[in-house]
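Just one chain follows, in the form predicted on its own, and it is written as structure tokens.
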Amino acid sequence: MLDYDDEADVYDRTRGGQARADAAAAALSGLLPSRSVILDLAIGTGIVAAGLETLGHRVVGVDLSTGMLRHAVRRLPGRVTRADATALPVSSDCVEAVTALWLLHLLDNAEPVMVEVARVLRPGGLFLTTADKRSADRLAAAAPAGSPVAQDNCARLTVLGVRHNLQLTAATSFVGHGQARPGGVDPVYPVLAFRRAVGRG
């Protein structure tokens, strides 16, 4: 896995910059009620969160990387903190919406994050996450399919969602501007929307 503290200073410039961030923010916003209050997991440099703010939402965020948080705090002063997505410093049943872009594919096991998301979301709250990132990258580059099932695989996340009272209710996608491999095209990244059931089952 990348050392995101080392990557922080070049992350935006090497990951599609403002164009990719704006596309991601627009896709997320299209699945959210207007003026949502959002908890962003792995907020990174805060570039997408800042885009969501421009679109009328209010974002607070967490990340484990102090390097990334140095950038995020400039974009969202007073609203970012260092925390693990599997142990959020948030009360249960109180969050309107949770977002996680380019997080789950990095994990050995996505389920603890899904468990924590289900805990903090209020009944009817939304969890939005990118899915199948590596598959999208391979398709865009016309590369052979990989063999292991990724932690952000759509089918896997759907099953985990059902297990933890998170029902897949919508999906969209956005173009990963600036992410094309040599000879390829920019990948299209899926975004899944899960709604927390009103009852705990």
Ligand SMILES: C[S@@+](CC[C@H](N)C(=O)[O-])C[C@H]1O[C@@H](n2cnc3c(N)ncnc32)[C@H](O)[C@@H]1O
Contents of the next structure:
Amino acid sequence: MLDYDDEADVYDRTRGGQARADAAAAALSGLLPSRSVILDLAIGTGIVAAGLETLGHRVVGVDLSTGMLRHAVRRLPGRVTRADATALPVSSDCVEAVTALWLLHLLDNAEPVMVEVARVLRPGGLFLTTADKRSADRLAAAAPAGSPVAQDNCARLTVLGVRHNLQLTAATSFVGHGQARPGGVDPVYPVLAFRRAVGRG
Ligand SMILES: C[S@@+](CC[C@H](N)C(=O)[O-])C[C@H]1O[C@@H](n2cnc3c(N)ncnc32)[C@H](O)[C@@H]1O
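So the form predicted on its own is up there; where is the form predicted together with this ligand?
Once more the chain from above appears, this time first in line as the rest of the complex follows.
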């Protein structure tokens, strides 16, 4: 994984800036009830979270990188903290919506995050995550398919969801403005929505 403390000061401008963030926020928002209260995992610099706030949602967030959080705290003062997405400082069964944008593909194993999301979500709560990021990047660059199966693979997340009481209920996508490789086009990134079952499995 990249060192996001080193990346923090250039992150926004090298990841499509406001255009990418606004497209991502609009996609997430389209799958959420209006005025949702959201826990954003891997909030990064907070650029997407700020977009969600502009759309009427209320966001709190966690990230592992203090460098990234230094930017996020300016956008969401008092509402971000350093924490691991696999050990959230949050009570069980209380969160309305959890988002994770461009997190799961970075991990060696997405399952501990799914377990933690299922724990903190209230019954009927939503988990929104990007999926198949590297496949989307390769398709946009017309590059050959890679292996092995990524942690944010749609089929893998669906299976993990079934295992942990999170049912795949919807999907959307957003254009990764500014993310085209030389000779390629801007990738289109899938976003999946899982709903926590009302009873524990
Ligand atoms: C590609 S950035 C995405 C940031 C933001 N979601 C966005 O779309 O702009 C990945 C972020 O995940 C964070 N991260 C990686 N592993 C994490 C973990 N286990 N718990 C919390 N944050 C993590 C990194 O510090 C980094 O800020």
